[in-house]
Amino acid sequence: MNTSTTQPAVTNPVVGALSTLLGDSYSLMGETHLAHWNVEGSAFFELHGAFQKQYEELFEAVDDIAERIRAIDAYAPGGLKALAKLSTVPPVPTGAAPAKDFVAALIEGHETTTESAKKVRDTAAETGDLETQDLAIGRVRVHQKTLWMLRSYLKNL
């Protein structure tokens, strides 16, 4: 029985790009959940609910991304340490912070994750993997819509 916890080297560029997207999406889910818990102020109810919808959507997305990795005959990375190493999503504030700071941090996280999804889209296109490209296009669309909403919140503050 092999009890090794190390991941095999990724040689498929689509799997590599999907793994990064998985790490970024998982991290963004955690950061959004943290913002959900800690946001305060006059916009609490509005943001608390919006952040919950966002982290719930991301929870489903990470499952879809990991299952796509499996569908193309690779193993999905997992565990908090492994996924954290794959992610470049910046953290949201911890503790007390103005609501706008949580929103601004999540904007950065969605921008980072959008770029990861675009990398998957482009890599999948180069290899003719239309199914993975479709998944990535859907992720870009979700992140762009979320960015529009988060940026709209910050206008005129």
Contents of the next structure:
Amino acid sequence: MNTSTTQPAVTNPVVGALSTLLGDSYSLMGETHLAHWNVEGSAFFELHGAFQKQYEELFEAVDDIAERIRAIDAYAPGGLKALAKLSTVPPVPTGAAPAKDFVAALIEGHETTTESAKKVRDTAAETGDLETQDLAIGRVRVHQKTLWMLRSYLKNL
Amino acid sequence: MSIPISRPTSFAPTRRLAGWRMDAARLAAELLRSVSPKAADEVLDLRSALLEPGVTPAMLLRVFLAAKNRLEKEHYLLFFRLRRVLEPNLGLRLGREAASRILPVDFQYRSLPQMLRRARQNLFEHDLALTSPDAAAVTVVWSLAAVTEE
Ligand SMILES: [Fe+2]
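Show the same protein again, this time as the form predicted in complex with the partner chain rather than the form predicted alone.
After this comes the whole thing, all chains and molecules, with the earlier chain placed first.
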């Protein structure tokens, strides 16, 4: 007989918020990888390299987020279909498109993921889970920095 | 690429405005706050077109392209967001009625006549047997997505 009095982890709202953040981050990683492959034009080398740095950073981030879910005693969602269902990150262009459209689409993806990270931050704060809050604050900071760089690229001076 | 619908839509919105129009009008309002007073006219025209229930798809596309030609360079992200909202709701109908096809609008053209000319040219290139002017007609229409939501 199971005598444990611990609440099942799935009812923890932090797990739900982390799962959404995982879905958005994974999806953003995929979209950034696609942008790395398909971007064209005079800024190719610059953007191809910048997008690579971004998806590599996101690859490490999704691992941290999933392992945080495990650390608070829940199971991480995974697999492309399940993660896509959790995500609202918009797609980058799928064919030939101006390089600026890839940057603009990724800006929207980072905006969406920033909101998910803020939701984790605030939910964790409400439940006193400071370690998850710390992770979420770090994610918000990374996305805000990337947004600054992507928006700067679109500036016409 | 062809949108998988063939039903022509000559729908004139009469009731409350669709959500996508409100979304686009909000983006136009955001644009208005960031453009110089000199460029405000184009944005005001766009905003009015979006909020005008009787606007035709061709009119809306015309004012959008005018604003885009003048301001996209300085406000790329906002025009990208506007395109994303408009894209699924506008289409180019090739041919008339039953035999028509609807293609997505390609925003790379600077003017509506240019866009229509190119679509017509494509039509002739792909169907050399086309003879009647009706079969080669190109019209801007609301796409099925726009009509369903209204
Ligand atoms: Fe690569």
